[in-house]
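The form predicted alone is given below as one chain in structure tokens.
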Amino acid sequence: MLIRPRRTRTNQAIRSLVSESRVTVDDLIQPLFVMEGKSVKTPIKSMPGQYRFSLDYLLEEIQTLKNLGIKAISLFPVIDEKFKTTDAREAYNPNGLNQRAVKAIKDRFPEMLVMTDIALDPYNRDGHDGLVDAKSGKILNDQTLEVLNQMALVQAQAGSDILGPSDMMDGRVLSLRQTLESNSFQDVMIMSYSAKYASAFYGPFREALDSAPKSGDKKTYQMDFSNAREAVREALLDQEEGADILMVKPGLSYLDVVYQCKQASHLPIAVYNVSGEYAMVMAAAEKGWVDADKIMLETLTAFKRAGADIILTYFAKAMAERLHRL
């Protein structure tokens, strides 16, 4: 035989060597928890290795992830029930939860990237990522849009450096986007939730916010996880809606998506690794039924390999450990 592929596969040198995609703690973006309190740090008990924490604890937190070269986090809010309301005005209030952690986070790590959400499902007492009608049920588009860019407007206020819409309302990366332009924002980037399927791999997340839908579920507005041309055709609306960056969420089911994605547009590819997927790892680690720390390494990789610029997951800061240890 004068050709043997398992010669570049000999040893650890040579696998390395030929090694095609790699994971850097520059990829990698960590999820984060804020709640009100002082020196309180809540496990989430469907994501071992996950909690929420008091704004105190969180810049602790977040001071832990500089040291290990983590340089971008992503902000979710657990706002008490007595502050969501059918109109969901506490997701614009300048004086919130959000927004009070955003500019402490600031303050303190100016040079930290600090993503926040762009949806009302936190702030909405349906539980639903838009205003619904009292009525009908249905999901408001164009009026949840309102809201949207007055939430987005606080949040570039307070020193946001991406806004996430992840509400996967029609038209709102321009609403946004020209929200932002006529306020004199223009430098804030929006990393747009592109192809937000309607996935039950989000349930342990919505566990940590309590922000589940009180009725129905959210198959109108995120997508269909049978359709991946729908995908690229959202993803190529919100690129000349005016996004910096595209996501697909969840990852691992969508591995497909991020690769096609990432032949149609020349944008940066997010992919959110997302609570479930996360969950299960775990889970099965804690059986000692996989190793958790190859199976993150795997995951990750094969982001990396379909083609995502940007990986969002509850693994960073145990991959950038990872990465700190070599």
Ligand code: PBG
Contents of the next structure:
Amino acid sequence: MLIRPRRTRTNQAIRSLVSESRVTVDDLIQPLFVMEGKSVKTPIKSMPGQYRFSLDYLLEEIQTLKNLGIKAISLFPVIDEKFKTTDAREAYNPNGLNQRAVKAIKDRFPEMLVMTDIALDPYNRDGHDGLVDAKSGKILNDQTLEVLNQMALVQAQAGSDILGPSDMMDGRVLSLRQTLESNSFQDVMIMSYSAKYASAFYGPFREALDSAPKSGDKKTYQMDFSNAREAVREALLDQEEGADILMVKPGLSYLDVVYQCKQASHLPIAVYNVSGEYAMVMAAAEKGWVDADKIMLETLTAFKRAGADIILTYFAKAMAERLHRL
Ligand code: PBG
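Let's compare: the form predicted alone is above, so bring in the form predicted together with this ligand.
Time for the whole complex; same chain goes first.
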């Protein structure tokens, strides 16, 4: 035999030398849930190790993340039922929970990158990402864009570094980019949830925010999981409309989509390792059926191998801790 691929697997030193993909703390964004109140931290049942934090505890958590070398967080507000309306007006309240949290985080940690979500679901009584027509039940695309623009403005004013439109309305990236440009927020980035699939993997997240749609599903705006070429089309559209970073979501079942988007665009590609993916690993680990730490490393490395530059993951903190231990 001339060729023995096992030679470069002989020991850890040579394996490290030939290793093609590696996850570093620089690649990670930690999603965090913020709620009203003082000194409260309520566990999210379906996401062991994840919490809804009141703002004071959230700041403590961010200090811990910062000490671990994490440089970016993505914020999701738990909105009180009494603020949920059919016009989702709380979404653009300059003093709303999300905006107060962003201000507080940026005041205390100016160098921490804060990403905020652009979609109506936490604020919409119907639980949908867009406005719902009362008569037909249809999700109204262009009317929703107006609300998203307002949302973008209050978030940018609060100090958000990256807007994450996760609503999948047509034309939203252009609409947001124009709004930012014409209001002197030209430096605010847009990480577009370009290829966001209608997925059962968001279940635990909707529990965390109590944001599940009250009727119907999200299939008229989120993508059909059968499609990959359509994802590339969405990604290229967002690129043309002025997105800075393109995202694929969920992650593990969509590595082919990550790969294809990476080939199709020169923009950085992000992937969202979503709540259901996290929940499955943690549930199996609690039963003693898998090793959560090893699965985390294998999963996150797979995202890098597929071409992701950035990973949004509930494992960010645990992964950073692991990297420190090594
Ligand atoms: C809201 C939003 C969702 C997630 C991120 N932003 C849920 C949804 O679209 O229903 C899911 C994140 C996760 O499951 O971890 N537009």
